Amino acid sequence: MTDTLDGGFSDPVFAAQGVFRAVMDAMARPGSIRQLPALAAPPTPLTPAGAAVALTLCDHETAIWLDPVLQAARGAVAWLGFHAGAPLARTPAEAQFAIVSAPGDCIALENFSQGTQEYPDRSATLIFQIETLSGGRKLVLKGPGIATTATIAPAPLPRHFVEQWRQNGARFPRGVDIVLAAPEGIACLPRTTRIEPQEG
């Protein structure tokens, strides 16, 4: 019970405002890395960065889907329920947000809520808890919010991620958005961003 009660934001209003600002800046400038303010201290396998984003974006009106690793972690599930108050979605398609603790084993992006042509904002935002934003395979980003190109190297990512992301972009205005939460900060991939392997 103590683990469930402890580890939230020490100053919830100030911390949530700071994290929200970082997420919005990262969404507006895909590929940029934004540091987070004082983080939460959740039970594993939740990470401080992933939990901070979840506490900021999720509430009692937003259903969260957890990947199998998180679903099996009773402490993490109870902690999210207490601090975020968000109900758990039974399936990926029912969730407004998803927290993925093992992105390398993530199900295909098309399984998450894609929104509709009339209401594309009803799609899911995925929070990938990753190990690094700079030590993986280099990717080139292009699109709105990027002057020419931006380079990012997150890891781990789902299998065939570049092709999955191309398909995600082809569904525009539908499609998912991704928040990459790592120890060094966060970066975002909005659905309008085009992504391809680094040449050379």
Partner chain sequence: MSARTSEIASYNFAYLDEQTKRMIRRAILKGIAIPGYQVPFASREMPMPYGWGTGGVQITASIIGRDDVLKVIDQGADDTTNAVSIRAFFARVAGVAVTTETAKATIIQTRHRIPEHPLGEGQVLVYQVPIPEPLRYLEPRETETRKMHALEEYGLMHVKLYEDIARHGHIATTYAYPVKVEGRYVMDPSPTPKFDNPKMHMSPALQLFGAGREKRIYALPPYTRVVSLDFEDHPFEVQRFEQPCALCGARNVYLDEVILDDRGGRMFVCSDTDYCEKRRDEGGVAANPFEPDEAAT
Given for the second form:
Amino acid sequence: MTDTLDGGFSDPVFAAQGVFRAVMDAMARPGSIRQLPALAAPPTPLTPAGAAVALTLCDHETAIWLDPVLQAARGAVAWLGFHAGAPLARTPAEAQFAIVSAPGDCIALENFSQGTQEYPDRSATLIFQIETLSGGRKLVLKGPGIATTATIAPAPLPRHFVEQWRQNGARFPRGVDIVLAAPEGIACLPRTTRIEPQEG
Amino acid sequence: MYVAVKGGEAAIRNAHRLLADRRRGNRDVPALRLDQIVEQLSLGVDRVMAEGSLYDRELAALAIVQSRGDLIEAIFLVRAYRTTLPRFGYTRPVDTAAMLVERRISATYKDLPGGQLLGPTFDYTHRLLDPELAAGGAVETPAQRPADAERMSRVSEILAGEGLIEPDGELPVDRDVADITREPLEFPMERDARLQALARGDEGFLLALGYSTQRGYGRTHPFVGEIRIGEVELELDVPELPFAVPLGRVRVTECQMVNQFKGSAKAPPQFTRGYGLVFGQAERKAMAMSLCDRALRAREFGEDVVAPAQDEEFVVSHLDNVQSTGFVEHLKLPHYVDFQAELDLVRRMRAEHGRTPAVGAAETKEAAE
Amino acid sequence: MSARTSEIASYNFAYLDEQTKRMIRRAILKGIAIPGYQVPFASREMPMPYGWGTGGVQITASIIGRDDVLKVIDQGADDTTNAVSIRAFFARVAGVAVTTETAKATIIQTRHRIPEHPLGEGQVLVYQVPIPEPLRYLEPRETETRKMHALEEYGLMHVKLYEDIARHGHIATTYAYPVKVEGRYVMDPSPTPKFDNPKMHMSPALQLFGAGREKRIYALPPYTRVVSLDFEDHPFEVQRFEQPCALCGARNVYLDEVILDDRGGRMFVCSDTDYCEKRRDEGGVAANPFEPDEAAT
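Other form of same protein, the form predicted together with the partner chain, not the form predicted on its own:
Below is the entire complex, every chain and molecule, led by the chain shown above.
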């Protein structure tokens, strides 16, 4: 049983810097997998990688939305409150970050804040805690940050993800961005990334 | 050659050494102590605290010494320090009616509850240089009387009793107070954010703008309802505690400008207000701020925006002296790469000009960047 | 610093407090996700003046770690005074390794130039930006320019460039030459000479832009299409120098004109000092031996 007070970064300044660089590199090179140099040790269902990303980016200035599984986990909610200090968003549309512990059951992406045409940066960043970046269905990616193509195979993903992601891209410059946090590392899908259609 | 290919480091080191020497000046003259500055140059300290947005006399005094008395440089030093400080929370709004008043004057009433209190003002001094100060003569202790225990109600409350003045601005319940140091500015601004920007704005800039409204560039028909200077209590709500925690006292200057208003489609005829609140004793700044605040409310009252002082983007984008001084002074940085590109262009266009007389003069990019 | 002073004022690793770094990091991520779009951020006062690289410094301070190797250039040179000052700042507040060698740096902060040596995948180029809004000199109001970006309404910029052509027969913008990013946002490349614009296109390095006073951050992810605005009948072209660098003999690089005397004597040398030194070390041809060290005072 993890205590609320334990499990944060042991060296907060450098852990946050290292995790941020991994997220930045992953966001700049979609589909590339980055190992996190530091992990958190949160209560379940938060994962070490997902929590590390959250601690790095969230604080009392950012409202977080938690998926129903996480909302019900009092230990995880208290841990996030103590270590990140971030307020909980009442609705997904109000959140700057969302932590999704069961991406397979995630609500539709369009429910999250998409930003506005004038301020497309005011959109949500979704942190998907996933099981694998290589064991799922193969996704071939194109777009800024990718020289030719990149391939990842994340799982689990929301239902009809490829179609949802196409719609997300069609809203550009509005749209959400995703951080995929797995035990093997992280990868990112900024809104500019296109998933190439696959046969079958 | 200040862009020396080698030797930049040595040049900077030597420049800093020379600066330290000039700052200290003649070593036979005793070095200034911070308490001397705090005590004897207190209005300079107040300005640095106000525009530096950090209430700490000792740090402000240190900044003044370090900057050799260049107050904009001192403000910059304080800002660059305060920006690194963690934010613990936001105090409750200060209650200036509960102020321990040292000065309080109203131009709209001959007398009023609580009375007129001149306080430590230059107002009626004759501006004659005083050789006795140079001689360092003894100074009398001031006349004193016990402070009134009651709240000293504000002129705006007196007018409000009759319904003649617009009420105090209220923050919508679902909105947290703005913080211009944590959120990027967005135009049009809410009044709370704008007042914050004005409170740390350059005194000279606001003074000139306030003056311009008096000369007809966005007239606001102002009366000094009241100016008060004194100490107010700061209190912080802590979620775990059932009461507000007192943090200490700060000296502030508050100016409530009362402005005649004939009414518009958006608001009935009434007195409106311009508001100024500044750290320390800073009457000129508080008055200029309240003139600008009122002028900038033109949109709210359905007035035409015709003058610079009413133009929010113009005023707020240019009032910060740390920003202005940096960008103006950056012109002395090397720009030779871009200048080279311009040299090339001007030579080319002059050559072309010789060939085709009809072509106009070269237009080059105006601002060096 | 006296013991007393350090008691009343102390600073974090890389100067910025962690809360500020998080805020800037969030802005950087959104900038990367929306290439060429200017993300507003709550820029802080820095211990150097606004206009002297505070935007770039805030970005560098927010991304830099203990293992980074930092290079700082101004006008292409490592040893211009402001570059020296910024490099010394990071050496002091972050204790990081610094270098003048482009290839060895993980983070390169720059003002007005892109290094001649091609950048690689592991590198981040951080630009100092004075006026991030490419439309600012055409429309001073933020409220208006924001609408133009939202509606992708860039007619004003094309009109301006075309007026140049009508008057001068060619576009008379030589630096801060606007680009279009991934076919969507018109972006200011910072006041680099337009000579450097093509280097931004499909660069393997991540490019981050910071405007401190104007409170904007924007980004170009690696391998992003960056096209200089032009017209079919007046394609974009960079300036060409007639002679090679007088020190190293390099061609197709950006040159500074160095005045040798007051009788019109001048020479042209590489603006990128590291590139020039490398070439000379490797036996590049010096057309005109000249020792900059001795000219410095």
